[in-house]
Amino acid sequence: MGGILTIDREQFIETAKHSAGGRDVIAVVKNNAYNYGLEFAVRAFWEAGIRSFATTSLDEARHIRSYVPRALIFMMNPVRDLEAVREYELHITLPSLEYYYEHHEALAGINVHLEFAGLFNRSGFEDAPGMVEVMEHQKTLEPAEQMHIKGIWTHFGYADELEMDEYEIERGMWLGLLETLGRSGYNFDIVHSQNSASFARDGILDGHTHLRLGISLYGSRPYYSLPETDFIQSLELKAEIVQIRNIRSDQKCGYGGSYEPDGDRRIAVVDIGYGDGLLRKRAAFDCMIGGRRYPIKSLMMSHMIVEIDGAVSLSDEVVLYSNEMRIDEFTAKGVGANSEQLGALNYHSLEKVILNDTGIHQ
């Protein structure tokens, strides 16, 4: 089977409502909505009151438009199929002068958000003069030839790092850019920069119209020190035990004999592995069976080995993620970012179960 991924839709919506707090939020739903399922997440977020969505995939943007026709949909990656942008009425990023001059004629009538590279330097303009050059060049065009400069944005790549000073630096660079542009009379309808970590640290920054939230909407804490009650996780990942065995101290298990018991032991062979998206670092820790934690000893493509005791039976379920075994707990232990653990899940091999799904979606 490869594991069962269960999502409580009602809790998912409540968590999103709590995270958004009635503010204008752009929900990040890239990569199949962190593997919760794009259609599921978009419709649930819409029910939670969220009206704007961000992705990096034009194909996902097309699907979002079909799910929620009245939504604002923002493309975080540069798009070159501008006819599709018009057809689906998308907002797109404007990342550089080079992109602008290559496409400015085709950009007529399209909604764009100027992107600032900042300290993260993933993509975007390096400074205000480049943005000003674009906006001044637009003024030389006839109205029908102009694009619509609706927004400005950046990404805080260091907001998650509490031990580093870079977040304060990148935030200062960004706010300085906005101040410089504002003094020159350049203002924007939509201003967004803050991910879940930045919002948790600072609240919404002055001059910002929207938050652009990812992981907190899905129930994971951007920092382990934040209260669990503010980030209720709607997701549970569990698997079945396919066999229980007693092994001797001289019997190795797993690929290359990866598990070497230090004595006679009882083990459970569990129907989930790295082929189903379980990270190797996650398998360095424990799982939960019958409300108790047991150590994972070996991970294979379709199976894992757990060291157990006599309290475990073949009918017991093995839990890898739940509100008792939170994704952000293992983030704090060094398994990988919240989004990394979610993004690794193989939604093709896992069975997905949606709880509290009425089938009536807006």
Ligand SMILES: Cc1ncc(COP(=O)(O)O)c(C=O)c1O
Second form
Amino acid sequence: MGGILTIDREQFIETAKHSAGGRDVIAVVKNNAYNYGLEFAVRAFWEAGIRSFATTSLDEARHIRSYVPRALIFMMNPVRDLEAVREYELHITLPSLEYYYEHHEALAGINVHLEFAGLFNRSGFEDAPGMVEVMEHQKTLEPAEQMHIKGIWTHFGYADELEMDEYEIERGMWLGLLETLGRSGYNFDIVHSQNSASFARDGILDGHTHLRLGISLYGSRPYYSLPETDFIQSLELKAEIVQIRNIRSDQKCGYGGSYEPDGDRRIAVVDIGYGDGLLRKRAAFDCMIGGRRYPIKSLMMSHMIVEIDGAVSLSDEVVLYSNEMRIDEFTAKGVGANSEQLGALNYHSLEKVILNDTGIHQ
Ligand SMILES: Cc1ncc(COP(=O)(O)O)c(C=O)c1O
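Switching from the form predicted on its own: structure of the form predicted together with this ligand?
Time for the whole complex; same chain goes first.
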């Protein structure tokens, strides 16, 4: 089977509401909604009061439109299939002057958000003049030929780097850009920049209409010093024990003898491995059985070996992630970003169980 992913739907909605704090939020649901499941997450976020969604994939955007027909759907990556954008009534990023001049005729009638590159610099305009050139060029066109410049946005690449000064710099650049444009009379209906870490640090920034949140909506802390109680994790990852064995000190176990006991040991062979998305770095730490932590000693494609004691029996569940073994605990231990641990999970091999699903979805 390869592990069981359990999500408490009621808790998921509560966590999202708490994290949004009553603000207008664009929920980042890319990569299968951080692997919580796109349909599940979009419908649950909608129930939590969230009306806008962002992704990087046109295919995901199509699906989102079918789940929540009235939502604002924002494409964070440059899109070239503008017919699909029209068909699914998407809002899209406008990432550069080159893109604009290449596509401006096909962009007629489409809702765009000007993108500022900032320090993150994945894509976007580097400064105000390029944006002004676009807006002035638009004024020379007939209304039917114009696109709708609805929004402006950027992404902060350093908001969770508390030890560095770069976040203050990128935030300053962005707020400076908004001020420069505002002074020249360029204002926007939708202004968004802040990810979870930025919102946790600053609250909503002046002049912003929306937050653009990912990980905090899903119940992980964007940085470790925040209180766990503000980010309740609704997800658990568990696996079954397939065998309990006693291993002598002169025996080895696993491929290439990867597990070498340092004495006579009792081990559990557990039905989850890296093929199910368990990161090797995560397997350097403990799992939890019956409320106690036990060391993972070897990781294979579909199995792992855990050193146990007499308290463990075959019917016990082995917990990899829960509110007692939080994803963000392992982020702090260096396993990888919260989203990296979630993104690695193999949605196809894991069994999914949704708890507290009323079946009545708005
Ligand atoms: C462009 C963009 N905005 C917002 C987010 C959400 O960030 P977080 O999950 O840290 O809230 C992401 C996530 O990677 C992103 O790429």
